[in-house]
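Next up is one chain by itself, shown in structure tokens, the form predicted on its own.
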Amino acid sequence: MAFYVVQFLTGLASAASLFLVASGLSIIFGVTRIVNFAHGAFYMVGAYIAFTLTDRLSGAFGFWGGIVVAALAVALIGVLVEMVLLRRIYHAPELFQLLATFGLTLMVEDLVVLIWGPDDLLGRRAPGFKGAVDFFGQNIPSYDLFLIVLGPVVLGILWLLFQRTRWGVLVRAATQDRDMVAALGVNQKWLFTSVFAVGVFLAALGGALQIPRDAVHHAMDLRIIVEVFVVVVIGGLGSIVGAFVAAVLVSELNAFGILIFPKISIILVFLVMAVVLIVRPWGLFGRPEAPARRTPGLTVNPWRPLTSNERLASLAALGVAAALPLFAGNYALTVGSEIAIFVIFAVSLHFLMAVGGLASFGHAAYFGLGAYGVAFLAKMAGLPMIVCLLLGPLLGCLGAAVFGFFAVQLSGVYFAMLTLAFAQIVWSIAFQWVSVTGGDNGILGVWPEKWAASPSHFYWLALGVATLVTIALRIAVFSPFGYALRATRDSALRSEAIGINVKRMQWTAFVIAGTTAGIGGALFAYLKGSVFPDNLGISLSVDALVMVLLGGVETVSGAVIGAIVYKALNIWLVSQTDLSKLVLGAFIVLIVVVFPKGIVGMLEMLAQRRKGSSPPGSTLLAKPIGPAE
């Protein structure tokens, strides 16, 4: 009995930590809508901060000093961030400030590499609090005691901030309606920046406070933003008492669910979270958001098939690539393979954002699923690679079929947290089922055939698909389905008025989009001869909504752009320099600053300048925009 009280005890000293970080994401989300994937970044900088100060200043209050000087420093860091990069993009997509804040972690990891080494760091054990308490025969760390303290003390402290000042009452109407916030003549400006300094703040304090407890390291941003994730959207976005249960619920199943659940102690936490959503999208302790106020068409311009002469510059330039075997070597062919299956599993999302209005955080799990599929049936079955490769992404569609039918229930940030809830419990699932999927070992040994196996030959099979795919879902895009996809995108409202079944037609989009990128996984597995479970993991389903959004979300093949762009820079940088994270990072927050539209949208615009059109703004504006184009 003892040990599971030290065990719950333990739980209780983890969710401290992570409650400060995961309520100072809920506020900066609830305020300013900003999905803001640098939290975790800003929670890795306090640590190294904190570590640096405390390894410098001795006795207890050179310590203790250094904690709190750390989460300051980075706190400042945070405001110059907003005001420097995140105040010009607020009336951008609000996906592209998540694409901001992800250049903005890829910088950061390289740079803590740069300044602190890449060697694990071991803080000093904090004053006053280095030896242990005995219960029972069970020994519980006297810091795990502060910490279970300290995080009813911060909770305390933060619901006085929030119910007893102006500030507070501020914050807490824009969480509910920034806009009618904005009609009441508040400076959003000022109060966004003071609401990023706050939440930054507690997430470099959370990092802080780790470092008598785990090691120091640059990979530290990565494994706290998910949990974060999953803290905020269980407790309900902008609620701080949300996110202090949520915090306990999620640290108490990860202290208990590897003794009671090993086998699957990892999806629990996720589970819970995908039946929160699907049973109360705004949390347990979170309010409906009110409907946002715009004008329908201001961000969507009319799309149009491609002119003759777009046409024959497209077949010219797939000339030139079906070309790349005739004078590259093996390498750039097989670089060239990999940009080819990134395009399939960009257009897939892109298909699904664009057209579909429907932003996924977890599209990795069906190009995960295409690659198992097709491992599955190689390895286990002995069929050709051809049949392998015909079957195998219809384990991507039954997952987008299964998944998309609870997903298209929901809309926006909650239908985003959802498929990323969905992708993680996969992912879990890939990873703890050793006997079937082999674990973190993968399934090895999946070569292509003799037909396909030299390099020209499977870049031009690639390539290939990678044409079939674009060029059907761009059909798709002009076909009846596409306008009446298009039109739920635009009003569900109209377009169920109209007689459009929209729940419907999301489901389809949905799993037109996850087998699509199954047909990419599969390749991929081929290609690589191997699968593992990061094919199913988070950060390639933020690489997906990097190529798409790098590209323009508003066009209709600008994924294309976007992946091509964004995996051939990523290769090249990681062969020519060790701080390949910093440049690409580097070179994401430009395209957001300088091109909000993507590559691709703001060629269209200057093409549009260049011929003497009125910008699409002015058109949208000045003729109202029906619900299907």
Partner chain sequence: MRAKNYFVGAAFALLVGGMASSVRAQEIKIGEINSYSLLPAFTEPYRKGWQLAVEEINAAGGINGKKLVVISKDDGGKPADAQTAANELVSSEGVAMLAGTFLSNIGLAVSDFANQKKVFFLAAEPLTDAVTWSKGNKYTFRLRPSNYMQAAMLVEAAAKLPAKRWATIAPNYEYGQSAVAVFKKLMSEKRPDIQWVDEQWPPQGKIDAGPVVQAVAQANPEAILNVTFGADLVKLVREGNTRGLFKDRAVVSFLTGEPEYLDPLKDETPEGWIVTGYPWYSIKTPEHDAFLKAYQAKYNDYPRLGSIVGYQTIKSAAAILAKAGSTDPEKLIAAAEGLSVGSPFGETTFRKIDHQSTLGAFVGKTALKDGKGVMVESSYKKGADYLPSDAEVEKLRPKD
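Because the structure is predicted, anything quoted here is derived from the model rather than measured. So that the term is clear: the rigid core is the largest set of C-alpha atoms that superpose within 1.5 Å between two forms. Positions refer to the first chain, counted from 1. What changes on going to the form predicted in complex with the partner chain:
In this overlay on the rigid core, L85 has a C-alpha that sits less than 2 Å away from its partner position between the two forms.
The Cα shift for E310 between the two forms, taken after rigid core superposition, is smaller than 2 angstroms.
In this overlay on the rigid core, I140 has a C-alpha that sits 2 Å or more away from its partner position between the two forms.
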Second form
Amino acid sequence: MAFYVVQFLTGLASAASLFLVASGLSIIFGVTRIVNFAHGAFYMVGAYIAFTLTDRLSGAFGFWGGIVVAALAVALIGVLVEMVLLRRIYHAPELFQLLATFGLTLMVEDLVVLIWGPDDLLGRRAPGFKGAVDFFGQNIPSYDLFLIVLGPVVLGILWLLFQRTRWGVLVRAATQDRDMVAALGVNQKWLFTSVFAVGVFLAALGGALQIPRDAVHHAMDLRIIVEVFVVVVIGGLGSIVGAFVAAVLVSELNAFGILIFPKISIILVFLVMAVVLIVRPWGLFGRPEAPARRTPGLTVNPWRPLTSNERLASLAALGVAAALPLFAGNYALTVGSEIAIFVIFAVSLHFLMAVGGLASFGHAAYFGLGAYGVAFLAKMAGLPMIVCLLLGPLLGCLGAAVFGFFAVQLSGVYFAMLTLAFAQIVWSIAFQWVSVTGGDNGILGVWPEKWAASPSHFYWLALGVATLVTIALRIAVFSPFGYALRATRDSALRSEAIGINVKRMQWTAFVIAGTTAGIGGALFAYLKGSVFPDNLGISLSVDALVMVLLGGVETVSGAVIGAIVYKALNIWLVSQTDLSKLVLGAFIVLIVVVFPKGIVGMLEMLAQRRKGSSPPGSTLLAKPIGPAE
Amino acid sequence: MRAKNYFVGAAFALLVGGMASSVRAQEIKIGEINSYSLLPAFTEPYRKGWQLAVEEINAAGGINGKKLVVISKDDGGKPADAQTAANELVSSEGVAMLAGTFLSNIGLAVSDFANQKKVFFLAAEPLTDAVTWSKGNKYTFRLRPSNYMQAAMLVEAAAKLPAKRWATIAPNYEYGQSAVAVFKKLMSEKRPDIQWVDEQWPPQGKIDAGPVVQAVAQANPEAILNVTFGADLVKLVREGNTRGLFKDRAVVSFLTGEPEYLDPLKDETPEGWIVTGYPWYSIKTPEHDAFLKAYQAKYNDYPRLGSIVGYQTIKSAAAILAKAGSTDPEKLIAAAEGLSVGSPFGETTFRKIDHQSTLGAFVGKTALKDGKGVMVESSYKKGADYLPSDAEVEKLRPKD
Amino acid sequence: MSVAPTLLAVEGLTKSYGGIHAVRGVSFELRAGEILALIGPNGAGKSTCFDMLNGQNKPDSGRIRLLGEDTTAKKPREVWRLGVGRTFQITATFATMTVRENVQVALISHQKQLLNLWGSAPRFDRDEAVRLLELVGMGGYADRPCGELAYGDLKRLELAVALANEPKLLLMDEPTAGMAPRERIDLMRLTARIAREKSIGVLFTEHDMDVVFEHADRIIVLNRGTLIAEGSPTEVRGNPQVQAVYLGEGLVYDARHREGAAT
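Okay, that's the form predicted on its own, but what's the structure of the form predicted in complex with the partner chain?
Let us now look at the entire complex, which starts with that chain.
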């Protein structure tokens, strides 16, 4: 019995650290609607600074003071980031802030290694909390008890802050309706800055408090960020109590789950999230998102098919691309193939995101399923390459059909998180089911047949498929289906009122996007000759998002450019420098600030300006496209 | 569509990059790939090691009179990126052979690439047995003692323990799973009387150490096998120490004696664990002394195991290239098979049968000295003594 | 007109939220070609009523029959397929598409081409779309992005969209809110003309009594969720109960009305 009590308390201690970080994220998202990918980075920097301070300062005061000062220092960094970077892009399309914070995260990961070195650092134990307390023969670390108390205390302080102060009232109001607060004449800028600071403070505090029980290292951020997102979503976005309950739920399920299924940890949070979201689409304590209000008088450039001149230009560009093998070496051709494949991947997500208004955070699942489909068919069934290429993507199609059905029941961030959960579930199946998928050692030897083996032939194959896919999706955008899909994105209410089954349209779009991604994955398997769980992983999903956002989510051809620029740059940087993350991150941040509509969006605006007909409304930037309703 | 213009631009950039790398006749190039940005704690010492080797080789006149150049690429910890890098090295840089890699899946990805493109590949660090056995191929050789070898070395010591009730803690991925599987198999062969009472599989890099320690303690084993490393190990040790998990229990632990993993534990290093590792401070052989002196002189730092692996990878590669007298992969394979190379750990041989090097490892016990973790009572285990019989190996390895 | 068939028959419609009756036992009928106004003070239950009629909201009890078919449990899109067009109090349009594309989407849906992935939507029934836009006086705006339109134009666009499926019944929730007085009269005249020509039944709510009394054939009055009066404009105008309700509320209406226009 004592064991179960102790296991429960241990779970609570884990929950406390999770809650600190999650509450900060929840507050930030609730008010600013920023999907703060950099939250984990702030957590990590909090731990690093706390490590340095507690190492230099002695005594109990030095330790606890160091922790608090570290959190404050990081909060200050957060304020700077908010004022210098995020403030410029609040009106950019939704999720653009995700791109900015993603770039920031990349930079921080390299920076901490530059500053603190590559080794894992062992922080000081907390003075007064070094030992353990005996509980009927079981030991509970006294630091755990401290954390168990701290969690509810922070919850209480936050509650008081939100319920008893004017600032808190404003924050709560803003969580429910941003525009209303703006209408009340509150200085929204400083409200956002202060909220961001509080959120970052909590993240950094969470990180700093880890140093007595963890190693401080440069991958801490990735270790926590996804889990924290999941906790926030399970609890309900913007709900502090929800974050607390979800943190406890997840930690306790893990603490007891591993007694029965020792391998459950790897997937548990995602399973819980998937179940919670299917049963309660807004999380345990969340409320339906207030539909984003549209101010009349704003617009984006209406989409139109290419003019005949543009068609000729594209054809010419394609011709040049097709002539690449005449003068480029094998390496350039293989990189070209990889870029072409990522164009397929990016346009497939773009179709879902820009046309359907559904931002998937787990699109790599269908890319990877396509790749695994090919690998299974080629290695187990021994089918010829052409058959594998045709049938492999069907696995992506199947996955998209099943998961998409559930995912489209939700919208906005909840949709994004459910797709993420599904992707992680698929990933962990690929990772764990060693007998079928080879686990993380993957499936090897999926090389192309002779006719496609030479780099130039494969390049033509990839370029050809990428062209076909891009054209097909473009046709779909301007097909009756594409119009109706955009209609559901713009107004679900109106769409239903004119006979459109919104969910079915979205589901169809999801399946189309998933299948298309699967085509990319199928080619990728042959390009690399192997398939790994990485092909389904979060970082690939994030890559896809970045490519779409970089190109411009409000444009038709943004994904193509985004994929080419991002992938080419990425490959080049990784080859040139070990600090590729720093450079790439800085580049992304720069793009976000300079081209808040993405590269193609920017070009379109310039073209429009040159024509003299400045787009109606300087409000261009104010129009959030995305899962608005 | 402006899209295509960008495409062409990118293509040109790549093209120019490709042409710039003209092959100079007086150089021999080795293409090296590792997870520098993902795992700097392990790859930095490794890089220092191979850089030292390159310096020594060129100071001694290069390879058959030609200067050795190592072109190094980061793989970011992704198999797909490692293949892109391998392709660049082979297609654009025209390297004579590939070397390096740390993670098992990346080692396998590059090995498969090497097999497909018919390029010689010397895998430096990946531990998975698949590299030389189930997914072995004729182009791939491996330097570091494999999972099986490390397990066999530990089992030798572990089987002498009186403990009968064992629990395992291992990261939930291929490395952890196969380490536990091999250990269990070899252990049960030697000690049919032991029982496996609990197993914990925390996700790699994401251990929630409290509940794991608690769960293992609840099973009340007499001995524990640990396979976690890095930050997970730190958390596990801290929780385990505080909760008294390791008190009066024997612990056998993979790799923990390597300075990369042992040093971060500082004064919290648990004592008496049976580990494999690299006690650089207590190895007193002329070969090692020479290496240690050169390394410390160049870097003003002590070597980690990665330094040895990096150093020996390039030393071995150079020996292979020198003996082959050619960069033709078939000749390189012929030269490498059965080749003996000196190392800081003594002479090693690349076995013809499975292309595994016989480089060994040290087994000893952890101890605390001046607030730092060290390995004591350590002894060098020759790799050749911990590999299965040739008949077994032939069954494990596909025919070329 | 008295022989026109019954389009819509509502019986005992009831809806409550948390114990408060929003709509209670409302029954009325609407015939083809008839223009029926639903009026009542703020919070009388008009919008709730409307939402139930096209399936946006499910009644607690009661029955709705459209063209003889029970539509009580049907979804908005199913109700629309039966030939019911609807405009919203706060306009709902496709803001990133052009005016013509807004109408084309409705035409695509009407012709069941929603899953057509191959055809060209920009050319889809272009003439019909333009014809509908011209009908509501929006012909010159066809290529303008919908997001640029003034509020009154959005209302007209909604009417064009609502007419795209050749409806037999139009549900118009405050069709003239936010319009200048002149525009209101134009729009309602237009609506009345179309209704008479095509024998479409129209049910609308309206705050502007001038509009109501000029265009409605019949008026029903809701107060606190119940029907308090029904009859011709003259009858309703003379109803003391209606007068009582309205005398106290007139000012409130106007204020709310303007506020609504601003959002």
